[in-house]
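First comes one chain, alone, set out as C-alpha cells in the form predicted on its own.
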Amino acid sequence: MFVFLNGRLIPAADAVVSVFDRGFLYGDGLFETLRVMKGVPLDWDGHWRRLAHGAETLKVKLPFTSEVLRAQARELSRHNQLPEAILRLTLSRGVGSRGYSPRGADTPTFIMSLHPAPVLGPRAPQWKLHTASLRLPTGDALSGCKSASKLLYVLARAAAEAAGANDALLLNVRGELAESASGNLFWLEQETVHTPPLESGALPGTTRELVLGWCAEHRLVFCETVAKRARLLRASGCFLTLSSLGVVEVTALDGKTIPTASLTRRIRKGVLSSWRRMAKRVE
C-alpha cells in the first residue's frame, strides 16, 4: 500500500511523521474523508471547500492546490489498484516549537491514504444509537471544520459501542439535537425532512448537503429544525448521512425502537445516483 506524504507517492510502511509534528502534540491540524468510486474521490469540490475554509480558521497554509491533489488522488488510487476506497486527507501544521505557539511551525504535512471502503449494498445499513453524555459547544469557530482535534467524538462514539449502540448521538450544550459522531442527522416528520441547523453545532457536511439539494430538486419541504432528544422518538423516520457511506438508517435511539420509512430509502438511492453521476463524469 502506498500514500501520499508531502508531494510523493511512498509505501506506506517508510511514510512517516516526526514525533515533534504539531498534529500529533495538539492535534493541530484538519482532516477529510472521501468515497472514492471507480477511482473518482466523490464531491472532492465540496471537501476542498471545508478543508480550505478550515485551513484559513487555523490559518494553516495548503501546501498543494486542488488540482494536484485531485490527480494525485486518482493516482494514488490507481497506483494501489483500489478503485473503490475511502481517501483520507490529513493537514497539520507541521513542526514547530514546544508549546501551544504556532509560532515556527511554517512547513505544514500533508497525507493522503486510501483504506478498504464498506460494500454499498441494495439497502441501508442500519444503526442503533445511543446518547452521549458530552455535548458539543454552539457558536463555535471550530465546528465549521473538521479538525484534528476529536477527542469528544471518540468517548462519544466509545461509550455508545459500550452500550451496544453503532453511533453516538451528540446534542449541544442547550440539549438541542446538533448530530452524531459519524455524521449529520436527519429525522422525517411524515413527508417532510428535518436536520438541526450548522448553529447547533453540527459539522456542515458534504452529504447533508447532497441530501438537502436532492429534497429541494424533488419538492419535498425541508426544514432546519432546532428541536430535543425526544423529537426523534415521535418520528416517523430518522437517517444519518456519512461521506463512506451516503445514508444509514437509525432504527433506535437508547434502546426506544424508530420506525424505518421508504422516504429514507428514496433519499439513500438519490445520494447513491448522484455519486455514480460523478463518478461516470470524470472517468
Second form
There are 2 protein chains.
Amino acid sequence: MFVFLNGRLIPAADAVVSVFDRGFLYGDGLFETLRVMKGVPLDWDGHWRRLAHGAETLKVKLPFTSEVLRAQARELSRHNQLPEAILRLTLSRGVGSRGYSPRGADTPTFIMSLHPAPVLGPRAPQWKLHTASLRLPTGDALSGCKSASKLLYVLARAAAEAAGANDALLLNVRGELAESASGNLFWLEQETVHTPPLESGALPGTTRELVLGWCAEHRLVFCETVAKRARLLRASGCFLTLSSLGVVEVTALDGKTIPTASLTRRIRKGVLSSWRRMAKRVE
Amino acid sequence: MFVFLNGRLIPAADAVVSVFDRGFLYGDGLFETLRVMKGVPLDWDGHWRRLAHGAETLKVKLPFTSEVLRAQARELSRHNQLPEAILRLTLSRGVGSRGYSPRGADTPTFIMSLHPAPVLGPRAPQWKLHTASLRLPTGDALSGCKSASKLLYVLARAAAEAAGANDALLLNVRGELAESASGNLFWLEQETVHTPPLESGALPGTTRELVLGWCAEHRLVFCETVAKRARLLRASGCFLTLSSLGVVEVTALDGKTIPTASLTRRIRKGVLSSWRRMAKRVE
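What would you give as the form predicted together with another copy of the chain, now that the form predicted on its own is on the page?
Then the entire complex follows, led off by the chain already shown.
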C-alpha cells in the first residue's frame, strides 16, 4: 500500500513523521474521512470546505490546493488498485518548539492514506449504541472542526465495545443528544426526521448535509431538535450517518430495542444514489 | 540531541513514528513534562503515578517499568550533556486498525526527549493571562489524565499570545476557574491560598501537590475554591505552578493588573528548595 506524504507517494511502511510533529505531541491537527467509490473520493468539496474551515480556525496553512490533492487522491486509488476504499486526509501543524504555543511551527504535514472497504449495498448495517459517560462540550469553535484531538471519542468507543455495542452515543455537558463517536445522529418520530443542532456539539457532517437535502427534496418534515436520551427510546426509528458507510441503522440503545423503520432504508438508498451520481459525474 | 524511542537512544533526526500511530491520528496517548535538575528528573514518582493512572484509564500497557525509565532518563541527560533540562515522556497507543476503536493496537510507543532549559533562579517569571473563549469540561475521567489530545490548549495559548499575553486562563463550561493552559492556578486573599478543586477540570499537577504540602507545613490556610473569573481580579496575588518552571507569578489578567505578593515569592522559594532536595537525594 502507498501513502501520500507531503507531496510524494511512498510505501506505507516508510511513511513516518517526526516524534516532534505536533500532531503526535498534542493532537494539533485535523482530519477527514471520505468514501472512495469507483476510484472517486465522494463529496470532496464538502470535506475540503470543512478541512479549510478547520485550518483557518487552527491557523495552519494548507500546503496543497484542493485540485492538486483531489487528483492525487484518485492517483492514490489507481496506484493501490483500490477503487472501493476509505480515504483519510490528515493535516498536522508539523514540527515546532516545545510547549503548546504554535509559534514557529510553519511547515505542516499532509497525509492521504487509503483503507480497504466493502462495496456499499442497499442493506444498512445494524448497530447497537452505548451511552458514553464522557460528555462533549456544547458547540464551540472546535466542535466545527474534525480535530485530531479525539481521545474522548476513542475512550467512548472502547467503552461501547466493552459493553457489547458497536458505537458510543455522545451527550453534551448539558445532557443533550449530540452525535455518535463515528457519525451524526438522527431519529424518527413517525414521518418527522430529527437531528441534534450543531449547537449541541455535533460535527457538521457532510453526509448529514446530504440527508437534510434529501429530506427537503422529498418534502419530509425535518427538525434540528434539542433533546435528551429518553427521546431516542421513544423514537420510531434511529440511524447514524457516516462518510465511510453511509446510513447505519440503530437497533438498540443501552440494551433497549429501537424499532427499525422503512424510512431509514429509504434515506439510505437516497444517500447511496447521491453518492453514485457523484462518482459518475466525476468519472 | 538523542531521543529514547521504544528502548533505544537514537539521534533526534531519526526519531520517527508511523503515520498510522494512533498518537498522531487521534491524540490517543499521554505525556508528562518533568524538570531535570543536575541530571535528575524531579518528582519522578509523582509524574509516574499520574502516567500510570492515565495508562489505566486508556487501557494502554506501559511497555517499561518506572525503574528502567528513570535510569534511562538519567542516561539521556548524561548522553546529551544536558543536566538542566525539561524532559518529556510520551506514551501513545501505537499502530492499530483504522477508526476510533483501539482494538488490535497493542504495541504502544514510548518516547523520552530532552529540551534545554535555563537554570531556575529565585525570581519568578511574570506572566500575563488572557481568558480563553474555549471552555474545559468539568472534572471527568479524562481530566485526571495528561492526554495527548490537547488542541484546545494549543488554541487557547495561541489566542493568549495573539492578545499579548503569555498564557491562557481556562474556565470550565460552568464558567468556573479551572487552570491555565500550562499549569495549575492559585490566587491569594491576604494570607489564604486558593486553588480550583480538581472537580472544576484542573489537572492534578505534581507541583500543585508540592505547594499544598508546603502550605500545610507552613500553617497557611489553604482552600480548594470554586470561583469565577472576577474573583481573580480582586485577589491580592496570583500564580501558576508548572513542572518546567516552578512558580510563575501572574501580574495581569485580560489587561487588568493583579498585585504582586511576597507570599508568591516565598512559595516559589519553597518549591525550589523541595526540588533541590529531590535532586540531591537521588544524586
